[in-house]
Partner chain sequence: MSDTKTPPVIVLKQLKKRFGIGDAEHYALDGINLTIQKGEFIAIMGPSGCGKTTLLNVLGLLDSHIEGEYELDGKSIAYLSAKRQARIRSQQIGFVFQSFNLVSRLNVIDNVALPLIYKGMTKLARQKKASTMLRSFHLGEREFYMPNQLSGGQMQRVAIARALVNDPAIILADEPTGNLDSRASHIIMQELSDLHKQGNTIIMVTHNPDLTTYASRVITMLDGQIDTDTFRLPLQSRTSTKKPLNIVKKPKASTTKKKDKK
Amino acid sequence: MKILFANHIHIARQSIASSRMRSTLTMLGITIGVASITTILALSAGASKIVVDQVDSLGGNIAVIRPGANSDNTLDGIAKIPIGQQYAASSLSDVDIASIERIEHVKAVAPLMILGGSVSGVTEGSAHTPILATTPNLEQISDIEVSDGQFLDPELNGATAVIGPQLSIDIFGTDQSIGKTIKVKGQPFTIIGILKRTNNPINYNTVDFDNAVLINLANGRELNQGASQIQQINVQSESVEYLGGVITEINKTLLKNHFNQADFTVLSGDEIAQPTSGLFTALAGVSVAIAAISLVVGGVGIMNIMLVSVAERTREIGIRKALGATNSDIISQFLIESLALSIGGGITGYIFGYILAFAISTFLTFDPVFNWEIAGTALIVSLVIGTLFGLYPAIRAAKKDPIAALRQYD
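That one chain, whose sequence was just given, in the form predicted alone:
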């Protein structure tokens, strides 16, 4: 006779309930593995969402130009992208900036030259921090706010700088440092503005503005010994409707400037979040692969308890076969028990994973993300582990000879 699927579930529930402690310990490995994966994916998605939300909040009329051809999103490709650091040889130049400014429907252009170096007060402390050489348009395009003083102005006499609030505190012990002098790579700059605190080092400009020094592009060239290493050009169109046409013209113009060499990348929308989002995705992938080790350990635990269960229930298997149960019925019975243990551990791990993610996020600048992809990943992982590690014990149970099994006494 065919044993109903509902009976399989009922028997599996009874078997697991009869040895609660053993079943709980068996599920623990799956719980830890799924909890680790859930935590990693939730936090990674939260970090990536920050950049995407920033781009969306700018109104959708922003394009970003970066040197180099568009890279892939594999770990190897992302690892080659020097986020927040100076490119060895940028393909973008002052000629490109001037050409882009002349394109119709371009509202503003802000080049970014990111330099590394030390920054210090004349008599106070010092710090090693990003030095960003740019133009006043960056304030408009990237929606940067000044809490005190003013933003960059090339018309002002002398070398001037705008600094982040945390850098001001680190160097001067206060965020009220307007008028004070700092040395940027040994050169004196007068502070004319303090940026509004963001508490968020993650952004598509790859600059932590709370700890950065912003100087005029001309001063950046001087500090870089006359070289103009442009790591990024931010472009704002007059409206969202014009952005597509502006991007087309940018590509045409830069190809002409670069002798038909596509050694640059023009990004818009969610693409701007790359490579930042891609980096988090790649790091999450590596972390998940490491966390998967605990899943293998949990799977071995399931296989072990199922083999023990088969040995303990040999006579029961013989009775069921004698009453007409087929090999597929026996396999289904033990597979369902294995899946019950795995899915139970997976659900528990998913819940604890998010609890852990929210606990960790209290020390970070972003929250974990809930989405169906993470829930689906937890479910699929549980199903795969339960099936893979439960199949061998189930087949072994089905192969038992009913006569020999009936001779087995408890």
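For comparison with the form predicted alone, produce the structure of the form predicted in complex with its partner chain.
Here we give the lone chain, stripped of any partners or molecules.
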């Protein structure tokens, strides 16, 4: 059996080599499919990793509450993209914040209200500028620092704002913009602080602080017709040991507040990273669709080429049968050939996928991650495609009548 297997591989190599052009074109579909899967998996693993590392570096005593029911389904993650959430009605309320603050061993609570709208200074800011209404506690809970001026303080008179360094440069042409007036949704705010550059658009707050404008929660409410629209509540426990108890308590309290409706999710540790990379999951969804299409196209290509190959080698099949090949010998011969095509395409795709991922990551703040799950996925996908689309031609080959096959002229 082992000998036969080795021989089939040898035959497959020969026949693929003998029509290299044809084989390469056939593999292309699989290559593209596997490459896009690999790219997106490598990048989203990288994105997740960065958030996990952040959470860890903050001491691991952070829990995050987000609106919406919990789900382990990654497809749900796609639906929960943060951009979409900005405009959706949130189930989290000011009452929730107040009751969480009262829980024992809670050190700090920071609500995040992310608004959409225009921002302008000397010039107009990007339409995608995040407007984050929050409380001073955010500075403590997140790894953001002020480089110039001070952080938010609701006690100060007038409408004040803290802005990201990149936003400052974009709309004022300088990162020295303290005291200047920024218009947020048409309302003027005095800038009292500039954040330190983080170069970290991906973080568990789902806000790119370098480009954001931070205002007090009360002002945020005013800009939002007086209503709170809380996308996230960050909770810090006094220490890691208390976090579990705090989370249990939060769940209890919020359930009571929400009349036993679990329309919120409390996340900690690695879980925080998952919805954060929701944007990536969304992108992944698109890429997976592209990948699926190219894989099916690639699979059909393999099936087509294998059918051609079976037809071309009808006489050879007859000879092999006459010389003692069983039907399963013939099936494995052709199946291994189609597997060689799909795995060849898969390996090339895996390599190209990482090349692409590294190329893309030069524009991003994180690197692709290598792990065996990605390699395994690429391999399994190739195996499945090769088997699925190679089986029918292989069975056709085995079913050929040796006499008719031998009578055929080639």
